[in-house]
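As structure tokens, one chain now follows by itself in the form predicted on its own.
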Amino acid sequence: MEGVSYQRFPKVKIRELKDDYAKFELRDTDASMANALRRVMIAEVPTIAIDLVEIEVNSSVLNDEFIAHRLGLIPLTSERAMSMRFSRDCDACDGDGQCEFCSVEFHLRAKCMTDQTLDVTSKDLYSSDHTVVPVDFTDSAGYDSSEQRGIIIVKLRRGQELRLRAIARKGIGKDHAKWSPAATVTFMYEPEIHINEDMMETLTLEEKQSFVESSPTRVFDIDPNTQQVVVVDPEAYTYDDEVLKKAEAMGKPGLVEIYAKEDSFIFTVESTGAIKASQLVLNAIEVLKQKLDAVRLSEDTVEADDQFGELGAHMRGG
């Protein structure tokens, strides 16, 4: 219909925020936009990960390929990933992927000189850029900071040695999972639960208790003062329909009505530590905006071709 606008203005409300965890509401949008945001967070927000490993000496029990694979999966702090260049697009090194604009160099040298097993960890990786280092899990894992523990790469016995050089580059999870900044990203429709109070009054206290216990998650409870069934945590509902089946089995269909708000979503985001969960969401929104701008530009290009024909394509070099 001419003159009608379908533009919407999504709103975000933060529920919980930690360095590696975020829970927020996304309202006034639809499932396509929510799923697009989820997919971008998982697969298209860039991070930095080890992509090339040159082994000089390896007398450990693990072969070279195994160690290279383990190195690639170590999350690296990636706050500057958005401003770095992709190695394939870097004109400073002609796509070689080994210059300061598109890569970071790491070195590792470890040799066991005692009878005690030596743990070679991510703490032993020395970076050429102090802003790109292996993620430190000391605090979150509950270790004493004096232990200086990192992610174990390999264990060495007396006389065994590992020396290598590694190059870390910018990438996205769509190319390889080691570049994904998200441990998990999920969203659910916000449930809206209505109890038929008149029908609930016809139940005995034992029936009410049986109804409350039919939910696998603690969605309902009984108020100790009024003996009424109340909704204590609507977001705990997992759309399993157990309470609806229980109501029908009790001969009380319609005892409770549960709807999914189709324009309201609850997101849970867990980061690998490469970037903070809050920054992961912001970077995903920025990437999504860039993709939408590209779509808008392509539509404008099609309109220009319709208007100017071969002249427009010629001016773009087509």
Given for the second form:
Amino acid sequence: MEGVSYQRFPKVKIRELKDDYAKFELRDTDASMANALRRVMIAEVPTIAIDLVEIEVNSSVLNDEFIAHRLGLIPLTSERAMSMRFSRDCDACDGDGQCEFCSVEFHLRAKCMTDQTLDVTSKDLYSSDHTVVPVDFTDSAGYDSSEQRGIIIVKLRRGQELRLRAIARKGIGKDHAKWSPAATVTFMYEPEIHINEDMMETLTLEEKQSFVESSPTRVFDIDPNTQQVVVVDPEAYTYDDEVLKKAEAMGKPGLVEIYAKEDSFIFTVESTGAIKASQLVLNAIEVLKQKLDAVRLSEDTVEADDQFGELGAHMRGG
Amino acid sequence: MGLKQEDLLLNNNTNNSNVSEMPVDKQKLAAPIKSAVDKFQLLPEFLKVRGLVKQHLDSFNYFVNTGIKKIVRANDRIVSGVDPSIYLRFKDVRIGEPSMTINAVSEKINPHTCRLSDMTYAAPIFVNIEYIQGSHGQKTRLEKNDLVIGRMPIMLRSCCCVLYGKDEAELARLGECPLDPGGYFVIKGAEKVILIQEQLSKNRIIIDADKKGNINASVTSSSEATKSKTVIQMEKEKIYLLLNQFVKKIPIMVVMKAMGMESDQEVVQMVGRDPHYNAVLLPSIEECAGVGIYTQEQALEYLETKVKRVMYTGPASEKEGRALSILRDVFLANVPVRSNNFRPKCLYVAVMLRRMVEAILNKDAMDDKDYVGNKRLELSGQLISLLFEDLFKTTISEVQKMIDLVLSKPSRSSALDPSQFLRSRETITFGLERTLSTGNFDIKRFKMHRKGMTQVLARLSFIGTLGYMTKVSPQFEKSRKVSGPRALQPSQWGMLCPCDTPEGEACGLVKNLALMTHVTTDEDEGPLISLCYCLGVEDLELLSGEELHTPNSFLVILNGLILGKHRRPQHFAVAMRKLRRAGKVGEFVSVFVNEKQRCVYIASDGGRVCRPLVIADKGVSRIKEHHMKELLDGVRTFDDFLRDGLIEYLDVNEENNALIALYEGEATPETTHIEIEPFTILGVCAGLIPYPHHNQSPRNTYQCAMGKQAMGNIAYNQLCRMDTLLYLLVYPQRPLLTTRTIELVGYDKLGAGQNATVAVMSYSGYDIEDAIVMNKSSLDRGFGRCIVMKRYSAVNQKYETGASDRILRPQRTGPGSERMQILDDDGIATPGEIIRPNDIYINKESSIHTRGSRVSSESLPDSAYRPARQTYKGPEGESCVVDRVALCTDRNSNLSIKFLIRHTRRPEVGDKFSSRHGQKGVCGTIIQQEDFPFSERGICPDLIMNPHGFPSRMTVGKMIELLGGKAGVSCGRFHYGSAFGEPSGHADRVEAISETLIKHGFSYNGKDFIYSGITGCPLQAYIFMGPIYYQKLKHMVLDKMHARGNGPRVMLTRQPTEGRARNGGLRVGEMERDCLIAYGASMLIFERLMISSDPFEVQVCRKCGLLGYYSHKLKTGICSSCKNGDNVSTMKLPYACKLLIQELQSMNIVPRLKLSEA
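Please could you give me the other form, the form predicted together with its partner chain, since above is the form predicted on its own?
Complete assembly follows, chain above in first position.
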């Protein structure tokens, strides 16, 4: 087995890139790689989220745990997260989450003085670190900024007050979903659609039309000039087999052939806003690399055998 | 599909055609007339005027406005037995505003303060009286107004309640939830409902067969004066009367003769001259003649010998006519006898006989006891009125006794004031309060002894609360294994919910009212009687026996009383109905022509179930498009529909004369009525189920039971309440797939569940037996998170000695202080503090001087108190929080302190969840989101359900709910799934849903292409995935899990205690033991049954075999019967065995142990 290399050189082609959205192709690799990337993006890319809440005054309708839970779920800008320490390995503060290396302090003071209901939102959270603030959605989305006042935490009526101190820490999505930077990470196999042109030509225009309409998503269309069925958007295909069934029903099996390309994936990444979608992917690769490093490092050590058992021997090519 | 869509569109157009002027469309003109007027809007309107628990409110209002006045008017005089000229007369009675009197100051109260401070929400009963005050011959007539004779608990939202007619804002100000239906009482701070009682209707002839197959005709009579049961029985071809007051059964002909019907011919004429009838009667006539009874005197003499001897014998003069008085007052008590004219009674008996003979000749003529038309529902108003009548009469007799006592005293100093006795009476207040709070109606006067009539209103979920108000509980015992009363009766249609009944012993007996059911209250008979005579009813008095059953006439029976006969029954019925529709007689009066019995039954009594229906003339609905438009515009109300004769209430009997079409389109020329909406046959609980008509029927029944256990919101004022146990959901949602009932009852505002994206697939093997797999990230984000609030209370007791408990400032240092961390300086737990097990939440000390001589509480030394700290016992390792602390004065003016302890829980393995289709399951495992399957859109399910749950359960409704929910989220419109709603547009069709799904890029069948989260490979099958509304049920592992190593033991047997609450052991029961025996694990049995239970060392005498004792002085075992220690062996025995031996010895049985070498 020695010497056989399975090394491949995956390629990434970016299709679309926005602050909180990315769509890219990942080619020349297999599902394990793609899925590892997806899993890391969801669960292991660190972000910062509120973890400790110390409530001073809470006369709102929601109870303390309720508010603490809501605060935890507010996404915070976490560009710093990769360079921060986990508070459990922080030497500076023995992990009590009080130092600047591993934690960020927030304050919230709100009191309703008028008869109008006061919405306490993420904008009312004051951070001790200007790089770690609640995510602002107003600029990226096209909403009117006066309307959008951030994420509502609680509503207060006259006389009610909320005063608290919160400590945000670095964490990963595996521990709690609040640390997950990803709103959506998903991929699909790129479909490869072959139309049997000869067979297609035997169809009448109506038949073509009904064939095109049989797909719930718009994959095919009829060229207005040539009146030929053409593939307009292969990625819209959801592997629903509807067109294949339709072809079968029309008595033309093999009219189209659809395969999933086993080595190319189309990724869709949506971020919560904690980090940019592009950064999320890069961080994920970084984390993945670190994990592999950890494996590689342990390969040489004696403990590796204890740590990995048979797996260790396997990794060394045994 | 496309065609259907168009059809739908067209339908919409017809419904909205009044909104905009449509251009003339030829196709539309040619289309068949869409006559269906959407009558759904009537429902919200109906519920607006009626409320969900109007039956309770109406009944209570009737009692308060009419019933109580009748009772007082019937018993309005207290006359002294000593001096008859001294009397007290009640002129009027009324119920004031709810208030309470503290130190002679009357203060208005509202229900919520009563709940919080353990008070009774009651209002004073005011009477106006007139009485004679006099002493020594000088008498003056005095009047007194607004004298309080007691306090009446007030039903919430009734006309006496402060909440009556209040709008939402006013209700909120009073701390009340606007969605709360009312209809219950607040007694000593607890909410009590009087359950609706179902019983056989009174004063009606019921023909049935008893166990021996004898035909009975029975009448349960109930008049103002007496209640009795009369049975006429056919035994061995002869007919007898069975009455409690007679020692044995009496030949019926004797009874007839005793009532003056001496001629056998007349009896035969009255029953009917048909030879068949005569043949049946003949043996009875012969028997009577055989005894030699021909005249009234002879008959009465005969009866006199059969009268049951009562313990006390009344005045001799009365004794003479006992038989006659029984016949007059007890026998068929509902038929009045005026000036000893027994003829109506004779005729009544004749009618009973005729019905019996008909039943003998033709078994079909038998009455069905389970038929809803033969049932009456007894509501809170009626029950309270009975209670009040009893208490009022008791009060009167008490007052009378006191007056007599004072009057009989030879020397009186002051003038007698009868009203003073009345004022100080507490009989009524306490009687009402006690009965309502215990639920034991024990009214000797009316021979009523019933238990469990009231129940605490369960505030587990909003729906559970509503369910309580519609519950109908049966009168007879539940243990009988008969299927008849449990079976679903066709006559329950539309009146009682076919789904909502509990499982187990009460199955089919406890029922629930349907959505539109109304229960009638009593109505005055007088005007009806005179109206009947005006409409051509021939008076009974004027009819001869022969004429009674002439073939061309029908008897007219009003509330079980024969009025006479009518020659044109249909004409008469139509006229009566016309008058009812015109509002000339009450809207709940029912007119029922029974062709088989040749009778016209008119009913105006209370307790009948009825429901509104749209009237149709020759199959054409009276409600037209413009009526509904007026309704929508708010210029027409439900009552207007009723008043204009477009809608009427039909009771179960009258429904038999109607031909009711389900939909307007299905009406034929014979149709007389049209249903308002078909889904109203279901009740409140079953109304929550989407597409229930696609489910297997028991599943709906299961959901009805489970919906009451679902956590969610209780009421808008839920956070201001102090319930003993409160379960709340942190993020409750409104179901994506709603029904009309949900909107009508307000479940969309107080939901009890969350819309979870469910994937129907197998995953991980932790999903067998209905277990569900949950997504950890969903739980992190708040899915299924709940708050459990528990109340603990403490009372700062005051004792008769003047001493009282005290609450001390906690010690901040020293031993024991760590358990007092959460206490405030006042010695009471601080709200907001985290409380752990064994923390003290109140640092109380109680006085040791609880009885005896008076002491002054200030001067007591510390030694006069012993600590009575209350410690919190909650689940270990959980952080509960003191939510609120409330202090109030209880009824004994002690300081009562209530603590509400809050615990927020996230779902864990073993918590119970359920969809709305009777599909419950526990959480089997919780799995990371990245391991969960995902679609290429990025959709990841919240929970995974095993597909094996479907085939045997056949809950197709759940699948449609998933489809509809999926279409709902993708198109942004709430979809509907009302029962039987497809034809009327209250439920979306699967075809339409599929179309929506396709439009949004999903497969029409709701299945998605899914990738495995673990490998990233596509799954082999398409996965059925979409949102389903899931309920979290109150059964949680945290409250149930239990294990023990060492622990407490029972004193008597020294075996481990039983039950989780006592930290008990887990029992190796009989069957477990059998398994171990069969397996042969004898050492394990030995260990489990003795070593880990109750091992005990005993000294056994080998000689006599009795147990001895161990003498510590001699360091040896001694046999106490042999008086030595020579043959004593030591052995181990379960303590329970030793106990058994000793107990047997105490009963003169000597068990001897024979020991041998092992």
